[in-house]
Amino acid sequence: MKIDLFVTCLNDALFPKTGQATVALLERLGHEVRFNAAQTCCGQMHLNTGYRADALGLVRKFVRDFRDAEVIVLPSGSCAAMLRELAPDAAHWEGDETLRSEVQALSGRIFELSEFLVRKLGVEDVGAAYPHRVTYHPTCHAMRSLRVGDAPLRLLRHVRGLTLLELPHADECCGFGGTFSVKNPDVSTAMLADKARHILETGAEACTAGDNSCLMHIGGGLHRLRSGARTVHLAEILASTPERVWA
């Protein structure tokens, strides 16, 4: 399958080793995969703030750059749900009908990675190997927005190696929510205290999600409580084998 990677503008410049890491493995399952150079933002920091038309204009460019993709993956369910889900409303919004039927149409192509790994290819077991205690936190947006589900649990228990650890109250936001933490940082930093308690309650060496957006905000959070836990991005752990490991 040709398989388009939507990197997402925070990764590409925060944390590259995911977007190679999410290729590694795609790869290594037998995937052609294809990067366009010239993509560059969903729009949904833009929206959130209130910015409808500055989003609109990302999402016009998101149109043109992966109109002709076969299927297009993102590692991160937060700018999946955005392009899937908020896009077209934002269109409407805006009386832009030409538009939300471009992104209408795209958007049955548009996946989350543990989703599209997991219902879109059907496989659970990626040959991953991450000896480590392990605990997970589902993003809101893949939870509730695209109801991922159990798809990241399913191919967290096929690593060889790996201790997956139940973290108490995991539906539970992390109190990043974007420029949410930005516009109410005591609140946010309230529900981070929360995360971070629990999942230092169970005992993991790292925590892992779809989001690197809300691993930053986790990753901060227990960082300062010089705990020793650290985040990492599920593509990083699907991606580890005993001969590279990415995390």
The other form holds:
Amino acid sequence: MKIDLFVTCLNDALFPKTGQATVALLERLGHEVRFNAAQTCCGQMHLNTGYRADALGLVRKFVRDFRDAEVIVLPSGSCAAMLRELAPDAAHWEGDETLRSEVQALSGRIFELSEFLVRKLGVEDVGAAYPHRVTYHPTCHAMRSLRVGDAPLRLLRHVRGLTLLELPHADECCGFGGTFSVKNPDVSTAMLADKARHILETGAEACTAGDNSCLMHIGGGLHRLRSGARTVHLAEILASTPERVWA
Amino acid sequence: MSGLHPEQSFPQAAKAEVNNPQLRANLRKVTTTIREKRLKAVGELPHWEELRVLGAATKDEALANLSDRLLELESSVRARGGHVHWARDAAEARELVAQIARGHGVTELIKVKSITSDEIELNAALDAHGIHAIETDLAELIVQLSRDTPSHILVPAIHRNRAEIQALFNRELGDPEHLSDEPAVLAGAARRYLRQKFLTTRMAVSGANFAVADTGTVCVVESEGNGRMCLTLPEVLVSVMGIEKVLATWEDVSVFMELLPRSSTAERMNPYTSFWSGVTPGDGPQEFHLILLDNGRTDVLADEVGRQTLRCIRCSACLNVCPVYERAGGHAYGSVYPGPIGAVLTPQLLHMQDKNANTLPGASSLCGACFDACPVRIDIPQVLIYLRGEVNAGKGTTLESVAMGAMRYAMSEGWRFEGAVKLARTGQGPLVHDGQITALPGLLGGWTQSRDLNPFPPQSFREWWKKREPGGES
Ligand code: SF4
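Just the form predicted on its own so far, so send over the form predicted in complex with its partner chain.
The next block holds the full complex; its first chain is the one shown before.
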């Protein structure tokens, strides 16, 4: 399959390894990965912070860049949720019905990585090996907007050597919420403290998820606590093999 | 806090509350318990999702025909001997209640727990007229006796523990014996106090959970039975009702009798559900007034996105699942409507004009737990995002809007974004210590309050891809 990678701005700039791992993984599964270098951002941060016109400018650009894609895969649940669930609404609020239908027309081709593997490709064993104790945090957008369900867990259960530890109160938000964490630092910090405590309770070496934004926040907290536990994007675990460790 | 108007911005108010470990422990305990109970109660109904859809549709239908429904309600209530009044805002509603009380020469009245009456700050207004309003719901009574304000829709005293209540009752209820902290002893003291009030007070004020337009029936749903005493014993009953509470028929009510108890108290059936239609000679209050309160609601209704907020049946499920409410507590929202529903309802009722209330749409991580829990499927995260846009639209140019605009510009072309990332990589130099950023400047300072940040890596994804393309290195 020809897969267009929408790497997302955050991964592009701050977590290139996640993008590289996604490419390695999809190619290992026999697919052709394309990267349109014109791409930038889905507009989620702008929309969620209340800058609708800016956000829609970016959605328009996304539609332009990916109009001809067969499938678009994102190593990010929240950006996928933005494009599939929120962008059409926001276009409607601004009275841009053309954009609304354009982005809606694309939405059936937009996939978060784990749902793409499990639901679209029907693969659960991607041939990964990662001999570590790992716990999984289901990020809110993947869980509640995209309803990826147990797709990430199915993938993780097939990773050789990986011990999957159940995260207590897994479905509680980690407190990131984009600019929420900057504008409401006290509440966000309180939420992060609980999430970090639950992660550490599992005794995991690493916490994984499908979104580097949440992981950046959780990982930043774990690092500040000097806890030794770290965060790893799901793509990097799934790309890892005995020959090449990504995470 | 009073009525709808928060005295502080949410981040300011939350700061004090979040750092109160006792409050956080209380809230965590109560919300986790009720969360699990709700999931169980809801899981028992195989058709829960269909019920939610039906609940939403029923409310939407009533709202779409609101003026007709209200006029129908008015004539049905009148036909059954009740009086109907229309109140544009809080002041008009308060004045109406005071007038009725004065007309009957009462100086004391009893109240059924009602958030709408809190919204219009009724008790304080009546006090100014020399009329004392006594709350009869146990938790509301606790809040009233301690000169506090409610912090939860359903459990107004959720932030108080048993020892505090013991001290309060010993002080305020003037009981001859010293009360122990046994729940039964405390409840008994409240019961003795309230009984005497029920039997001697001539006027009562209630809210309404629902009203049925075609029969003129008003409904109150409660779990202690105090409400029923107020609704049946006094001579005069005044109900203050938000105009969004009207439904077309009895059948519509039945949908909510399934949705409401399971969502709010995780019960299969509600203990005390009272219905009354106008007045019945020789039975119950002989004078009945219904006050239909707008107070900003028609403007909410006029907004295509915001209007779903008016579906709310005040079950409080969204509060109990909200991670922000759990940490900050109800008082941080500064309004009688706390939690996720408050974050969308309060600023809208104030026409997006209140500086502090306008920080409420920001009081959410957009995790979506509230939408999943809401029995009438109010897409609270969607409304929050929409309202954030409305707030910004009223602000003009700010430091934040300039920063957002600059970012948008950088992201308008792939090559521009690449350049911006390179620039940031060079610029971050002074901030990086031992491979981490531990303190960010300006608007971003909140981030490093509790988190470290990985700096920009030496190569972005697109730079890597560019080098890879011809040969395909990976
Ligand atoms: S918004 Fe929904 S969940 Fe929240 S109180 Fe209203 S009806 Fe209940």
